[in-house]
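One chain comes next, on its own, written as structure tokens: the form predicted alone.
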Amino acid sequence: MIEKMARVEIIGLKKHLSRLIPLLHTSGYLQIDDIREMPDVMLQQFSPTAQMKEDREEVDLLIANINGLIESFSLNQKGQIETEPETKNEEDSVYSIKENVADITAQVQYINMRKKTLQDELISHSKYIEILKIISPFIPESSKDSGNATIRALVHSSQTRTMALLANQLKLLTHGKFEMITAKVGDETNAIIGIFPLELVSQVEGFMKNEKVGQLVLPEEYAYLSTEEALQHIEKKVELNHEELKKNDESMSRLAKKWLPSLKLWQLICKDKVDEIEVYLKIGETDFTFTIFGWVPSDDIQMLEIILKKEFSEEISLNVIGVPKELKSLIPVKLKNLEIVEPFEHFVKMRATPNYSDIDPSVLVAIFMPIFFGMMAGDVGYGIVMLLIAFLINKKVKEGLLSDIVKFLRLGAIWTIVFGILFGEYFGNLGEKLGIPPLWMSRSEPDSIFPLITMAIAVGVSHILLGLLIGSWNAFIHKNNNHLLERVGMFVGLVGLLFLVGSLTNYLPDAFRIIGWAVLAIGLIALAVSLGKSGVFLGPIEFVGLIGSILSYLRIAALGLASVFLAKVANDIGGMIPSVVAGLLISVLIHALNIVMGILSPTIQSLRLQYVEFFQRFYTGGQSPYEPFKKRVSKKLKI
């Protein structure tokens, strides 16, 4: 049901607000108006200080390192368990929050940084053990005397020539003690190896220098080694940089595991820090004085008074004040059903909020949507394995749509079962070959396909009667005649078709023939009025829409046929098959396909109906919902 809503104020002295909106914010009751979009309000706005501002820009600061931690968290986390927030304290300050983030944020940036500095130097080794893999072979012996020295080079295929000479100044320059060997590292590259003694090293260096030779220049502490030597020396690093970044993974994971909870909690006591900053903009001011508009539940007013009361004294004043015209579209509904019926509020808001004096479908919901569930699936064997399902998902699932749905679905499977009961269905026909007989009548006889029929027009019939007559009520509240017109001629109208067709058929005496003749006229007279001058048209061609939309009810009966024949069709199929197993394999494919299908379509089928050909004969909706100003983290007030 829709609860009351109060529209009050709260005035005092600006010294006060700065406990007034944490105090408001902890106990949640409040729905703050903004001042600006208020009609019916000369106040002037609230202007807050230059320390707000100061604060509203460090606590944005602040979200954005946090979401970035977080962000960056959340990767490492994949697929694990997350533990317990490290700090469960709900009143951390910003000023805790920052220094915890700093200090994590260093870390975080200290192995980030570790990690690309291995990776880097992965990237450049492999580069070096690749090229000097292929010139190892190549290396005299006399490379690996202590007294000689090695140089290394990579020149264009085009080059070879000219290093050639390069070569025969060197071996002039060194007096015939530099030794050159050639070998091909890519299809335009060639690798240049010079051996000489070590003495004459600042020579040669200074003549490739001079003749412009890029030098293949190993690592500093691997630049005086011999070939192989800086090969296995190049290896070893490249292992043990493998094995640091996996203990770099390893450490970012025990940290985002330690911390991510926490973190977490943090981005939502800061965003409430902002909530508490933004909402002095929505409060009005005088020199010394405030005043806030807002609603609040009226069972919640006592509650409310006594915690402004007990911080304040007679200090704080809270009135309840009258809602003007302009303001009745804008009261904010909160809606409060017993625990079966809450999660389909959830479907009722998916289609639009109810409007504030409207009625709350909710509980209408929750009767005829999983009625209809269990109409068009109907077999014991599948309600028994949806109650499973339900139960397991629900272990997982705890809030959300998810878990809405899977209250529907449980609700749905109940029902599954009774109408199983009465169709003697249980995984399609095993019931009739087992001897179990329906209580009422089975789908897969060719005679119950009227009866089927004749069930789901009746349930549309009677569901949209339901829906026209509250219909006619919302109209006469609102005191919308052309409304109530239409309503309650299309009510009336439908109730005269049901006296001619029952009259027929022989289910009514001839003499309802004439009374459903006259009752139809009036109520298709009374539809016609209530669409002004083109109801002559209009009003015959919105009622056969409305024949229509009970018509869409067959739906029930189509889906539950499709249902039970598939199920058969398993059964016939599982004992057609020579092989046991094989056929018990194929028979339990299909029932597994038909019990998935069983719980989307139904459940799409009866949510439809309620949206489309329901809610169309009475709901509108469209209204705000209660958002009041409350801490996403908080905690229990003491009264």
Given for the second form:
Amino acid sequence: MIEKMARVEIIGLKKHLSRLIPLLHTSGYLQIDDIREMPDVMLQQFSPTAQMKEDREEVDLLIANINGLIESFSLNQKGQIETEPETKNEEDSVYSIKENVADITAQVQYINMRKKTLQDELISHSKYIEILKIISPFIPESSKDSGNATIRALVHSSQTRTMALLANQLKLLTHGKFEMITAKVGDETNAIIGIFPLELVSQVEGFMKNEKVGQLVLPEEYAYLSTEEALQHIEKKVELNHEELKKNDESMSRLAKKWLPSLKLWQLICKDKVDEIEVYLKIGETDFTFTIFGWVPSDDIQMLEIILKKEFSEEISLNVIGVPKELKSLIPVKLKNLEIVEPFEHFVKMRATPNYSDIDPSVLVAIFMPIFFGMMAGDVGYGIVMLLIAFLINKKVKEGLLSDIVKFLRLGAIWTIVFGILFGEYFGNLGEKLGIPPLWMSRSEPDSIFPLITMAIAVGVSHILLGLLIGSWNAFIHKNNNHLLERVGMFVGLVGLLFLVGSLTNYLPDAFRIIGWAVLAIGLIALAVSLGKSGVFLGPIEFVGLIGSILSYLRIAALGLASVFLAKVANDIGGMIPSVVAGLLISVLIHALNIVMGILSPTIQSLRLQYVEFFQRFYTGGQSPYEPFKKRVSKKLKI
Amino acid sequence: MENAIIAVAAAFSIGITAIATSIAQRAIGSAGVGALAEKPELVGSIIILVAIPETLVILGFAVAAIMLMG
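Given the form predicted alone above, produce the structure of the same protein in the form predicted together with the partner chain.
So here's everything in the complex, that chain up top.
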């Protein structure tokens, strides 16, 4: 049902605002209207102070930092940590959050910088190892002499000739003490190793530089080591770097584990703070006073009054004011239903939030959607499996659309079992083979097609007649005569058609034939009149559309038949295979496929029957939902 | 022979309407997914739009059932 809302104004001195806003935010009863959008209010909008603007910028920056940290931790964890925000601590003020965030940011930055350095080192060191490993087999023994130095280079094979000329020049430069070895290390690459006395290093290197020969220059700490020693040291260094990287990641994980829940909580607290700052812009002010307009569920007004009186005694006044005609369409809508109906509220809202003055269809959807689902799926075995699936998912998912679907599936599964008993279906025709008879009809029998179709049509007629009744009531409440006439016309016409069909099929006495024609004619005339000048043409078209909507309920029979025959196929194929294990496996696989389809298809189709066929008769919706000024992170008020 | 013709006619009745439905749903579905990416709140309307052409195949089923029962 739709909860009754009251329009209120809160008036007081501006000096109390700084205490009032957090109080209203914590209490969470009031939906605050924006003063700029109120057609019946002539008040100046509150002007935020410079401090407020500064606070807002500070919190925005803080949120950006927190988002960055959360992203960084989430990337690092790759979904390993499932965290929920912790409950709010008293000390979680924006100031303390800022300090903590700065501290965590510094730690994360250090870890990331170190990680980057290590990764860069690993890339360069891996390259050195690769090259040194290629070169090392060709290094002569003379390079190991402590008085000798080595230069190494990898050159393209086309440059080898040039290198030989350079080697000759180096021999001249070093008075014949330069030894060069060339080795082919790849299809197009040659390794060049030069050995010469250590005292000639600067001369040789200077020469190489002048000739623009790119030699392999190792980092300083390995530069004066022999190739083998350098290789050993670099390999050791790479190993150490890997270990440090691992430790680095572990530190990041520890940090994420420690701070991610808090960061998520702080993110919400900061967003709450932004809301608190932004709400000032919705308030009206004079030189010394403020006025807040808003909506409170009628049942909660007393509680809000008590809260305000306790904090401000008589200094702030809360008044319930009338709702002008132009604001009727702006009344926020709060749905209040039994817990079992709540998941279906979301299905209704997915279509549109109901209008304040309309009937909340959540209860009707909660009744019909699972029944239609059960009619389509209708199998005891499948129902039990669906219940198990719903139970298992429900253990993991507690909130959101999936949770609502699971709650619906639970009810749908119960109706699946009920209709399964009526149709005598236990994993298809397995019950029949075991001698369990249907209480009503077996859908797999050819004779049952007619009763099945009749059932679907009867369900459609009843559902649509109910929709038309609600639509007529809504039109009556809204004093919309045209809509009232249209829906009553359709209702009467449909009843007339039922009389006619009943008498033509000998279910009703012949007298109903004339009554049926008469009632149908009255209904069509009413429908045509409601549609205005073009009603003569549009009236019958609309009525045919109504018949089309009823025929649409045949999907209940069609999906049911598809499901039962697929189940029958699963059992028959299983039975045809000589190996019991293989037969059972194939049978289970086809049943599993049928169950998955049996969950998806009936859910969509039963939802469609609500949205398209049923809602079309009475539902418009589109009003705004009730969104109170409420903290994301709740802190209980002591009243 | 007559039964065979009726069965083939019933199969065509379902098959052709199913193809028609799928063609319509292909276009509506792809546009709907695009719209949902922009405005997730349209999910209710999209479900309706995608589901509307299904009436075609349901009517095909009705015709097939009438043929088979007749």
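Note that this is a predicted model, so its numbers are computed, not measured. Numbering follows the first chain given and starts at 1. Rigid core (definition): largest C-alpha set, two forms, superposition within 1.5 Å.
Notebook entry, point to check: Is it true that P197 shifts between these two forms by 2 Å or more at the Cα, once the core is aligned?
Noted result: After core superposition, the C-alpha of P197 moves 2 Å or more between these two forms.
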